[in-house]
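Listed next as structure tokens is one chain, alone, in the form predicted on its own.
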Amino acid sequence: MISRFLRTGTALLLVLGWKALAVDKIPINEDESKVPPYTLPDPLVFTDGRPVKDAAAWQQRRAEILELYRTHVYGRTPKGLPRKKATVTSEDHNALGGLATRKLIHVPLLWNDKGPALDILLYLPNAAKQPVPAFVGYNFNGNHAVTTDPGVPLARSWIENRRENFITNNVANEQSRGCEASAWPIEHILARGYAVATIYYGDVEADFAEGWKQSLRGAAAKGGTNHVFAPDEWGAIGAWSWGLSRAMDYLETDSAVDGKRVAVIGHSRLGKTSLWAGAQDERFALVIANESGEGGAALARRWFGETVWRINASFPHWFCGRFKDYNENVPALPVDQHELIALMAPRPVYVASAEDDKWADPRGEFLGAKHAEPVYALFGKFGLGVADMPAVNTPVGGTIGYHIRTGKHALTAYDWDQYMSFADRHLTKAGQ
């Protein structure tokens, strides 16, 4: 059956050879030479045919996309949700031995100020003129997490328990302070300027099958935690997706931070995060997606390392109901990651990889940047200005930045250099 797939080239049998291929589970391939040909939808090519000529018509081409995203993959977020005044609930102007100010920001997320709600750590740069750029991101084991700051409270929210944080019983402990703050080294990202806001991903939802019933998507269901999801309804990253554009209100407000200079960051699911919120909120001045593989920057057509089968096998919430139609015939589905990566023209947008995570496709994360090209040269911007994918630690890109580095999935002070390269060229206020 694999070796009939590898074969053919014509859209009917690469159909059939999903199909096929469904039956044993859709088998993971990390072999460049097995992945068989495929075709990608095209981003310039409106559904009922007709061709996207200019910019003013992809505008148009782009809210058919976005629907289709919304109906087969990421879900729609319920309208009528609120946006909540957020409150300051702390302030030192001497953090981190003097280098920033530290703020706590805490923001409801629903009608009940006692249900699901966001709490923002921020740093500001003391030593920087304001307003400042930023970075906004969500981390993975809480706030606390981040840095060694005392000041920092410990997460509330239910946490996923890791031997190699300290983590049990799903709840914060002082032990694991700091155990994330490789991935954000914020004193050398305040000293180049830029203000650091994150927040804990688990408080938007907590990260397994049945995490939704405690948290937002939840709370906002009309069946409360016996809902069941229409198949095109808001999956886990929808949530997420949101909190992000919830952050961004307030950052908005802030006389310290500059709103139309905000970059949002992800890593791994929370770099599909990231995309997802900036083809959404197109507030965000520039996107960045690390190593955000299958659902993320990764083509779905090729086949190699996590498949839509096994993402959806592995994590059944993160999508919309829907996205699983694609398991065992993933040529149907009507987009692909290019299209993702295009939405954000013609703001910048950053995709990364890792040499040795194979899982993500670092190929195919390269090729989701590459075929998005088009859409920003509509714009008149520089896309990668590539043919071929780079050789590691070798970053390339115009308005669409890329980069292969060595190690494996993290994000990495690496990674953090690169990106903060590319804001430079590209938040300066003369850039805006």
The other form holds:
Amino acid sequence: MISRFLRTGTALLLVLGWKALAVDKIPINEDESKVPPYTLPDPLVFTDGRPVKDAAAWQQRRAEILELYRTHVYGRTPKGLPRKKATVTSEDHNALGGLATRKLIHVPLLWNDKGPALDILLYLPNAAKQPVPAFVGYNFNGNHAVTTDPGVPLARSWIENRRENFITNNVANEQSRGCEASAWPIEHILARGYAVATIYYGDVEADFAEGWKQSLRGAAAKGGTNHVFAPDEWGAIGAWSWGLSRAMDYLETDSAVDGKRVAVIGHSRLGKTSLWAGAQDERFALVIANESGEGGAALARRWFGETVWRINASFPHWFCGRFKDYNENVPALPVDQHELIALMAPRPVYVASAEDDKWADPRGEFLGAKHAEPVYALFGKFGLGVADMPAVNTPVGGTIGYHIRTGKHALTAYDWDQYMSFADRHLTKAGQ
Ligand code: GCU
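Starting from the form predicted on its own shown above, please give the structure in the form predicted together with alpha-D-glucopyranuronic acid.
The next block holds the full complex; its first chain is the one shown before.
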């Protein structure tokens, strides 16, 4: 008995020990000269080998790629989830010193109104004479973190402890108000004629391995918190993306917003999320992935920075179970991220990198965008328009935008300026 216990114990330790060791033993490369050659799947060839010759055939190939992403990468959204009515809980026409109208909108996500819900914070420019285009995206620390506006209620959902944001007990507090404001230059965005809608991503899922149990995925799962996810059931990125679509449902009904001109934006893990949201929901007229890296715009097959294996080890809840099958065999993955970007076609899409953000693989992000070009060409759309990576702080692009700016991993005012200029060009009103 004792020896059996010891044996099991040792085996367990070995397994646990191997796992713990594995995360930092997972081979990582950040040397360009060491990137091995790789072959990308061709977005313009069906799985059965037939070529995709025109835009009509692309629609079928698009459905095939989307399905591959559901099966192997992000997982599938459960069927039959409700679309609940949104309630505007507050409206102030004199927000931000009279520059904006601030609306707070509550959207229950499931059948039970007391279950998970989105709290959308929407600012509309008061200067607008007609419905405006809008940016919608998640924030990392709560709506109250994107501004010092005292009219924004503190987030109610679980928040990651970050000492620099004064969060120590996973609960929002007054001290953390405005801690993420540098990523959301709201006044500037409004002055350029856009509305801004943001939501705390933790409203949809608390971002830790077991966070689903207290969040949407747990509440929606048949087995509740005992649920065992099938290999192709949605992960957190799937749930977050679905939440963005529910925000879009609301924006379409707000007469101050032009629902045909809504851009979805996200940084980093939330950039992965905006890409997956834009792929599944074609109502997003423009998709922006800021430094989205592995599982976002960066090619998975390029061995540089974060890898499939590493991301699955560090964040096992982000992707579907089957994605783990590719940890040590990325070439077997039936898709690569240029195909995710291509799913936006013919809509405009913007990919951005930062020079010091090696972890996200800037060149891999650029190449993700570059290899989506043939799909845009099918629609007669001009893609990036450059053969190789542009110099830092030199934005390029036609229908696919790209820049690499100096500095580190962050969403900055510089990034927003490029996105707004891109949106000015592409989110023009029908017929303009
Ligand atoms: C980690 C993770 C990245 C992710 C980033 C973020 O660095 O490895 O994949 O993009 O967090 O979301 O900030």
